[in-house]
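A single chain, nothing else alongside it, follows as structure tokens in the form predicted alone.
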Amino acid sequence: MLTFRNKLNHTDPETIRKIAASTGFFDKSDVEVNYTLAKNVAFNFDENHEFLLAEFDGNVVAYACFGELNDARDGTYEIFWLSTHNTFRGCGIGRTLINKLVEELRSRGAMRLYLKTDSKAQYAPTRNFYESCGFTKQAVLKGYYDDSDDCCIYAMDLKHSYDDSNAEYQEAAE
């Protein structure tokens, strides 16, 4: 059965450090940098980061490391990190998580959700998969991570979700 919490314990970080290296996507410095967010959320260090987590008969499967946006309008958010053990990849879970997600950023009275990712093509299911999701392509930062690799940014709408607007629809053609 898949769970959700909020609140990370002392022993979430080493597991999240884990969960980022066995993606095979991120190099040794972003792994670190995954560690070391989760444990300065953990030991409240940092009111900054957020993560959401995804238990899977107790055991943390995936995460997602997200925050309000200071330099943007208030209820603006970004996910800094997202990522699924790849022993659970492609079985719903990180669909499930950003579900989740948006539902408790809503809740707050959030407005918008991006997230960024990288070009290359080893990130081609990576930014399909926000796409399915309800993420849209806003804008392209050209030589971002480096000469051959932009920044893709991706944004959701949090204010309508799909039923709303289908209800829009409905009324509209009473």
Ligand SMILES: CC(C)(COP(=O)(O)OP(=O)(O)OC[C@H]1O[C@@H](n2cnc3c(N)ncnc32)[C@H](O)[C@@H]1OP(=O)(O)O)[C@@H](O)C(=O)NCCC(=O)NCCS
Second form
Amino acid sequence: MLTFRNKLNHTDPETIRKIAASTGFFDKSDVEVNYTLAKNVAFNFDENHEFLLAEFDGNVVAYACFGELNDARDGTYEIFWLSTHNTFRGCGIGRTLINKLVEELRSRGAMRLYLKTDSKAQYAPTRNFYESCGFTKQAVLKGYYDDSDDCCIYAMDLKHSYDDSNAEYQEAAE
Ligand SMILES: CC(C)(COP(=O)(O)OP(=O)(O)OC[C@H]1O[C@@H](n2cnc3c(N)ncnc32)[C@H](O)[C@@H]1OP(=O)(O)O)[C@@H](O)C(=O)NCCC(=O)NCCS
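Switching conditions: you have the form predicted alone, so give me the form predicted together with this ligand.
Then the entire complex follows, led off by the chain already shown.
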């Protein structure tokens, strides 16, 4: 059974490190960033990041690290990191985790959810995943990660249930 929790215990950072490493998508320093963020959140040293964990039969198998952005309008959030353990990838856990996060953010009155991801081919399934979860591509920052790897910025409107591509039309109609 899949369950969710947002309070990190002291063993979660190590589990998060293992999940991040299992994906094969992140280099060593990225894996350490995930671990350190989780550790700081678990010990209440970090107010700018939060985690939502997905547990399958009591074991953490996926997580989202997210937070409210200080330099944007109120209610603007970003997903900073997202991973499903390699063994569980493609089982619907990531989508359920995103849905749960969206539900939580909507309950806080959040407006918009952003994320950044890579343009390189390895991330094509990830981009498809985000699009199938309801995110739309807003911008591309050329050469952000390296000369051949751009940063794709995606967003989801949390205030309305419609797709962002209709946002202009819908807002004009209100
Ligand atoms: C992206 C990620 C978090 C998605 O989590 P997940 O648990 O695998 O996602 P789901 O099983 O809910 O997949 C939802 C849909 O995306 C598709 N999908 C997700 N990852 C896929 C992959 N690697 N290859 C093919 N399809 C994939 C699924 O087939 C599914 O489609 P469907 O609902 O039409 O069948 C996970 O694949 C992952 O950890 N990837 C590596 C790290 C990464 O890219 N993180 C994001 C960095 S920005």
